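Here we start with a single chain on its own, the form predicted on its own, put down as structure tokens.
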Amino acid sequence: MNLAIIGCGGIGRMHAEMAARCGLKIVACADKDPDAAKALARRYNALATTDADGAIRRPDVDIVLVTTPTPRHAGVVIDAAKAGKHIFCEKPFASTVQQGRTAIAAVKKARVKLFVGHVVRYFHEFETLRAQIQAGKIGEPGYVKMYRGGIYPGGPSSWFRDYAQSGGVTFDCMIHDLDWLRYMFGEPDRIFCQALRRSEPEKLDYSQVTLKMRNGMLALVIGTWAHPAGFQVKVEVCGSAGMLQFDSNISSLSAMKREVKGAGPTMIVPSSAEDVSPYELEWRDFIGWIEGKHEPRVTPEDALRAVEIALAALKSADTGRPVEL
């Protein structure tokens, strides 16, 4: 299968490489820069464009990946969707909840595939962590912590730098650990945010969700662009008989056992045999989805319930009040 590429920036070209190695053959590189879309297109001796309607529209192009800023995901969506083709989008997958509505229904009115890039799903350390919590090694969950952050993203024209564009990283980080929350526990009741966007005397952004599950467990979830450098990620999963953690700056997972009469506590420290990126993986599982070979791990419906939580954060964090979900 042939993939046309719009937006030639890092993810864009991350994505490349993880498709290329799943067999898929780029035939053409789209980007509003002419020289991101050149340095790509030469990688893969692709077609380099800045007419992204062109790309999408081309006989031999059976995925269209979608790696754009924010604000124009639907928009390219719906154009590869009345194309008929296939489409692997970038998270978060819309800027507004009636944006990714939309999208859908062209989606399914054009009767092709859209995936949506929640890679967390796909990260073996959440995998592990998922695999423990089923298989009831803490026993009832009752509450969890989540923390994602690292430096400000992008240089001084970013438009990550532009929060109505981005949402800053309430919106563009922190819908992965909200996504996933929703994945292992289901759904949420209320969400209530408080989120530093500062702009001045330089861009730093801070925020905190705290969630309600309908299921009556707790979550905590921060996310920070205010590193001065380096990025990390948090978990820690408490249960009736224990408790999971995960910190990407010291291992790959611990898991310790709550200590019961006449044994100390113990440490099982599992490591990730798969060698494969998440990131690879997700392609993976969407080829497999076109295939015919089985469902996908995200399903469109999944990205859009994720956008719609986001947003209520960020709600939250202007009004300063708890929003129901």
Given for the second form:
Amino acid sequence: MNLAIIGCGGIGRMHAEMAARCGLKIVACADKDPDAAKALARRYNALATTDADGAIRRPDVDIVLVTTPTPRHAGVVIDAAKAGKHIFCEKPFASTVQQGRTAIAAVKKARVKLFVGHVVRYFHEFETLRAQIQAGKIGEPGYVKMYRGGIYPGGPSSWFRDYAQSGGVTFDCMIHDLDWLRYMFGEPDRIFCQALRRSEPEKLDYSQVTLKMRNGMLALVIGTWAHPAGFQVKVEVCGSAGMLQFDSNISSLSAMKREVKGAGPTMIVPSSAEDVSPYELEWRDFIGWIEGKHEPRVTPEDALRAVEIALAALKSADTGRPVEL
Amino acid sequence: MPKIGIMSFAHMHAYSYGACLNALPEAEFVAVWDDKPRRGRAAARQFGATFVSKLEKFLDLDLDGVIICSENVKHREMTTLAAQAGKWVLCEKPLATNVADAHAMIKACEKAKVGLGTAFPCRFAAPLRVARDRIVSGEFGAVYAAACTNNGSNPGGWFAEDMLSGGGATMDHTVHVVDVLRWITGKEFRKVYCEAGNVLHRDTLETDDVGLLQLEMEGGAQVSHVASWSRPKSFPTWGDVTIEFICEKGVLNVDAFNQRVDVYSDAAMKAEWVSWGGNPDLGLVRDFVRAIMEKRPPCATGLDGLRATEVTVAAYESLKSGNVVKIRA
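Following the display of the form predicted on its own, present the structure of the form predicted in complex with the partner chain.
What follows is the whole complex; the chain from before opens it.
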């Protein structure tokens, strides 16, 4: 099957490699920035273009990868659905619930498949946590703490640095953990959030979210784009008969490069030394679904719900009150 | 040399304070009173002190100060009686389970012109002292946010009985971190939102075993705090006090009791974290003894205990109402 990539930034490049590993052929790379499109297209002998619509509508394209800034996701998904293409969309699925609903309606109408990259569901460490919980190792889970983040991503002019576009760490980064919590423990009832969202004297975001789950469990989720460097993921699950802890800083492989001052990396992808990347696993899941082999681990409704929960967190941060879900 | 007595060994910290008193050359651990005579007698024997079964007789002794380690709800009565008998008081935390009790305790000590201290040993933990020094120095600029934990294991016993403890993990494990943040930033807490759960120990406890607090301080710093009894029996240590400070000029993490050597002993069949850090209780007890000698307030006063209690009480109010609660100060 052939792939058109819409959005050739950091995440677009990473997904291109994963898709290629899964045997997809990259035929078109579109980006508003012609240089970004060219750089990626060259690697795969694909067409470079600034015309996203043209790339989507090419007859030889089966799948469209949506790796634009988040506010454009829904629009590109709708265009791709209308053109009858299957869609892999990076998270967050959409900037608003309405956008997400409209996009899902378009996908349903066109009878194409939409997959949203909630990749944490595929991470080996998270799968191991899940297996231990399901095996009853810690009894009944009662409290979960999740922690994710590091340096503020993106260069000085990056869309990540515009809270209106990225939603800051709560919407762009913590949505991974909000999705995983719901995946593991069901629906949240109530959410409370404090989010820093500073721009002066420097871009710094730090988000603290409390969730009360319908089953009585509690969760505290912390997202940071306030650190001077690095990236760290920590999970702690406390149960009636034990506890699980994971810390990405305790790792089989570590390396540290001197970074350029005054700007973060264009994207942050946690990485460990592993046989198969979780990003490749999500592509395999998506492709298997298209081929009719199985149902996907992430449904479009899951992705929409993650957007709803993350937006509820931001609403709580804006109003200073808990939000019922 | 100040003569000190301990009132009640209901709280296990009394055993540590007793050992500290015996280790201090400038103090004399004279007597024990306990409303459970068996417990009190055994403790007195352990520390070489005299057990006095009648409270009036204990209070008639020539003691300069007492350390009160009763169940939380009895702090007020014991503090008031000790103050009336002219003893300086170091009271185990939480100072009180409600604001009225804390006020009454402060008033009683003021009236009797004796010092009142709240047992906040974290102020004597070296990692927290260094964290405070570095933040106070201005090296990190303004504190924008803090994420804190005070996790522990299930203490059981009276801790889990609301009528004696005044609450669960939130009552037990909120005040240390509240005090540390006030001490480090010099600012008061303004608002709190709290969720609490009891999934972990609901078969054995009637109280909450996890409290998740979201707080706002004067000047707007956003704080999250986990007060829990979540550490399982298999965990290699009792728990933790941790704070991540997000500041204008950087991030500072303190894990106050994580100065450790990891021990794997086949005799225990579980890993053990053995501390090589200092003993904060020794600093706390020494400060109390010296406060008596120097006729100055202890490091953490009754007012500090009251401020911490106000936050806990507001957290439970929030839990009941489901809303953010303003903290009176």
